[in-house]
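In structure tokens, the next block holds one chain alone, the form predicted alone.
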Amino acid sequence: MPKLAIKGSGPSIWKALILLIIGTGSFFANPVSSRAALEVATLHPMVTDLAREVGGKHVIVFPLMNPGEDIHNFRPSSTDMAKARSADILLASGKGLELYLPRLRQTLGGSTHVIEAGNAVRSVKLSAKDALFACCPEHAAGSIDPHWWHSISGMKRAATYVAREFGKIDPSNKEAFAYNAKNWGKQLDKLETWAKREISKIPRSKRYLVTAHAAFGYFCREFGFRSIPIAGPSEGNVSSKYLAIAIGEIRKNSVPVAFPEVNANPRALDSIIKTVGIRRGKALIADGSASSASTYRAFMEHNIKVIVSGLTGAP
């Protein structure tokens, strides 16, 4: 068989080809495996975490919001809108919670990725006839609960979906991204079983849950609570007619206590322990995270102590 024959050819021909495939990778190398980390801006405490364990060393995560900062309250700065714009991915908790979202979205254009992480998760909605619902807020019934992240079954779903959405994005990291959701959800798995075992201590007729506003729904569905919220999914007024059908129920299930939340207004809640009579529990982290407890597991973990502790009265 003759050989190929390459006009010139000889020691400086062929090392020159060699250093070209050394300094290229392959004559055949995929190009988006070259790329640089992802760039992932998030817009809620709960889904930085889920980017960065998703994504791994695979992702830069820049959180437009703090742990501490009020969700509903939140409005991008031009700063904010700026790291959007030049970042690969917007990371979203969806499900309606990020109001001006529509509106971020249109000034984004087309060159960042916009993924609504809370899409993975059944959604949960606020009725009187949802037996998750001891009483609902008349002024919010039928809206959508946009709290999903308080269901560890739910923040699995979205790791798995997160994973999927960073993989169309970035086909080089794709089998990486599976990866790392499937090792989180091993975590979370470790998590649920913990979490089952200390809500087990609460006897199941006594798993009435009293909070500042409607941000617990997803928490009541996994683990067999009764909701009883004093405001709405998005806190607001409370009129005097609610107030009294929330009173109505806790007297009628004897609820030994009621749970005021970080960054929600006590004043309603607390006009109801003092009418009533019944314990004020420990805050709880209803619509993210906190300073204390910036990590999903770490927030799950503080509101399950709470609840336990505040239900069954020990220390």
Second form
Amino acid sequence: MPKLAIKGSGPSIWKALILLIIGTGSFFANPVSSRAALEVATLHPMVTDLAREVGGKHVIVFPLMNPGEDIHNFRPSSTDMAKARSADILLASGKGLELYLPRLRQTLGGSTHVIEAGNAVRSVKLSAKDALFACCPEHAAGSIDPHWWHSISGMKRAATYVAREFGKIDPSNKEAFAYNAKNWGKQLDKLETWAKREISKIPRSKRYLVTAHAAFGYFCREFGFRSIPIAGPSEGNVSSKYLAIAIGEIRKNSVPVAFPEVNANPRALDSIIKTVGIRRGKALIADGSASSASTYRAFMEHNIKVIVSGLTGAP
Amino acid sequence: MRGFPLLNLLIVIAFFALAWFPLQHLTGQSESSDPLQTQQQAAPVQAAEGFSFRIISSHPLKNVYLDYLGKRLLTVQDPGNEAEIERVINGITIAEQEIEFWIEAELKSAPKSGERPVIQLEMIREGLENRPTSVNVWGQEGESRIETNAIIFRPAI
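Having seen the form predicted alone, could you give me the form predicted together with the partner chain?
What follows is the entire complex, opening with the chain shown before.
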């Protein structure tokens, strides 16, 4: 083979050429892996935890909503919109919870992938009767309960789904996402076993959950409860018709306790408690957002302990 | 009585007091009553009965436990070669129509990969031996431990 003679070059030009070819090939094969991690902006504290568990070290998570904020009244600010635009992924809870999401999608254009974690979960639909007690008028009109995170099996499905979606956007880490989701799924299995064992202490005929608003549909479906929400659409707007129905159900079923909610005004519930003469339990976390329980595990453990102690009378 | 205003007042107060306390009790709004206790007292009293429980496992068992409402109902350790474990428990009160047990079981060895162990729990009410009710509960693939709830309908006439 004839020598390639370039005056004054030597072997360094060949090395540089080879490195250039390899680098270019790598870039086109895996364009995303040239970045350190996927940037994921999240719209709900529970999906923030989900993103961290599934993404692991391959994601950087930017929560746009912090634990303790009101999920029904949250609207992204211009700073939030800028963060969302610069992220690779916007991870929403979905099922119509984020009423501003269609508008936000339009603003983002195609630059950010939008994933709705709740798409993986079979919906609880509100019947015409239950819609009276939905969390707010917009969600009552939509007839789908958006509070899917109350279902542990739902969260497991969401983890698998989100892992698959992350993997489409970052194929080089597809297996890592799947592994993380499976691992977290095993931890959620243990949480589910513990939850079912605790709840089995409550007789099935006594499983009535009296709460401020209709946020526990998925929990009730999963653990064999019937929901009796008290408040109507919003504070100060509790209809006497709603109250009468709720009081009737509580008396008919001899429900012993009602549960207020963290971050909610307990006025309507307290008046029911006083009228019917039942106990006031500890506060539940209804909307998945509490500064005292920022992880999914902490949130579920809190609620289950409160419900079991409230309905069994145990301390 | 005329001329005795204080006495009249005392009689009126006594009358209302006599009417008030029974009414408070009837409406259930007395602050001293415990709602849980009131609920239990209002429920029809269920007599204690005898039940047989039959447990059939897809894999040999090392031990099995059955709990009801947080209390241990049945313990079977090292059942040996019993293909079907049957135990009678007398003097228990199960008033529910839908009964939820908590079952924990350990197999003698883990099932093969891809295999899921299953346990059938059968409940027979004394005097209704021809009407057993049962439920199957499943463990996880390849795992030797089963921990789950088991919902069964009360055997009825």
